[in-house]
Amino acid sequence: MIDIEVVLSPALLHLAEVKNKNVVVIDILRATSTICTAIHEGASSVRAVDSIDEALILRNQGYVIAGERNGHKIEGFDMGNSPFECMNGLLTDKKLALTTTNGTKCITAAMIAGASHVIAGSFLNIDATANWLKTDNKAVILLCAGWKDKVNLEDSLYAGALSKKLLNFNQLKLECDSTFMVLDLYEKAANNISEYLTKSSHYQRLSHLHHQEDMEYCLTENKFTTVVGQKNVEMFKIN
């Protein structure tokens, strides 16, 4: 049995212990959607970084930089943070550096904390991440990047979307109150996540922003089968 927690904000990562565990962080929209799509169209890694000048710093090592700010793309910066912008061979056997407002962080921490590995989170390939962590059969922690310390619905609806997958392989031990309460929300949204999301305060800012395509793409479950890993301080393919 697969023990699972799941951690609502990365502000309330200190509570969990991570050592030895393999972390699943969410930024559904859009940074852990962008890695794994990133890596499933021939980037070679994907170094999620906390700052903008380290960022700088990798783009004279040969990385590609891309990065948001509040859902706004870096001034100067190759790319910004769409999945739509990793496609059509523009990332083939290229190395990429990505900083964001939430999700890059929390890779950071997880890595720093002592994971075994660090999962990105992602619809695109939830069966695929689903099957992997079964197979791995180590101790779970779900952690949402939220937005700014704060909980979110489009993070947490993924972690009771993850989770009721290994609840139906029989893999799951449940004795954490936020594991049940992201299962009881997906299962209220689950008929049409994209328009229980309408309400929410990411998914209304990133409207404003005209990144519509951005989110319809990032709430698609199964385009692809990769899954995203980190080993050291790069995420590869590691299935």
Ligand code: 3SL
Contents of the next structure:
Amino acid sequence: MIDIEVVLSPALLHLAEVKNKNVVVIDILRATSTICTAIHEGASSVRAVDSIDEALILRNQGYVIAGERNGHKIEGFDMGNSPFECMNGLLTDKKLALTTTNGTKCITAAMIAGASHVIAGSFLNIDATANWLKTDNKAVILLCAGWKDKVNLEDSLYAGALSKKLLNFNQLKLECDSTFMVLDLYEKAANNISEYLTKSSHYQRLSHLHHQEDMEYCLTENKFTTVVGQKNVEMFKIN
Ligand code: 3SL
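The form predicted in complex with ligand 3SL is what I want next, because the block you gave corresponds to the form predicted on its own; please supply it.
Every chain and every other molecule in the complex is listed next, the one we just looked at coming first.
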């Protein structure tokens, strides 16, 4: 039985016991979907960093640097945070350092808190992720990145979708109200997730920035069978 806890915002992470658990960091739009894409497209590793300065230091060590603040590409960086920028061989065998408004901060927070593995959550590889969690058979925290500590719909919805998959394996110990909440949310939206998410604040934000194509892509299920996770500071394929 896998014990699962959903943390709806990084502001609530201090309430969870993280040590030796697998933490799935969820920033569906777009950081953790971009990380999964980068690895699938041939990047040798992805390193999540909190600040622009840290990324600039890593550039001097041979990393390609990518990132956004409030959805806008960071000036002077090689790339923004669009999964499409990871395609066409641009990252083959390259190390990528990524810094984003919310998602990458959750990855470093989970790592510092002592997670066993930190996994990049994405619809793009949701089945592979569920299977990996089942096989690893450790307690799981689903950490929703949200937006500047506020709860958001898309990350909560993915937490519901992944919980549902684990529930289908009969592998889930259900005790936490936030898990019941996201399962109910997923039930409501499952028939048409893209349509449901049009009301989300980040959908609106990214629409104004003309990132509709990114959002459609990030909501595609099971494009990849690769699970992307971190043991030390770098993220790479773990299955
Ligand atoms: O906050 C984040 O981590 C980003 O994914 C936000 S954005 O989609 O790039 O605006």
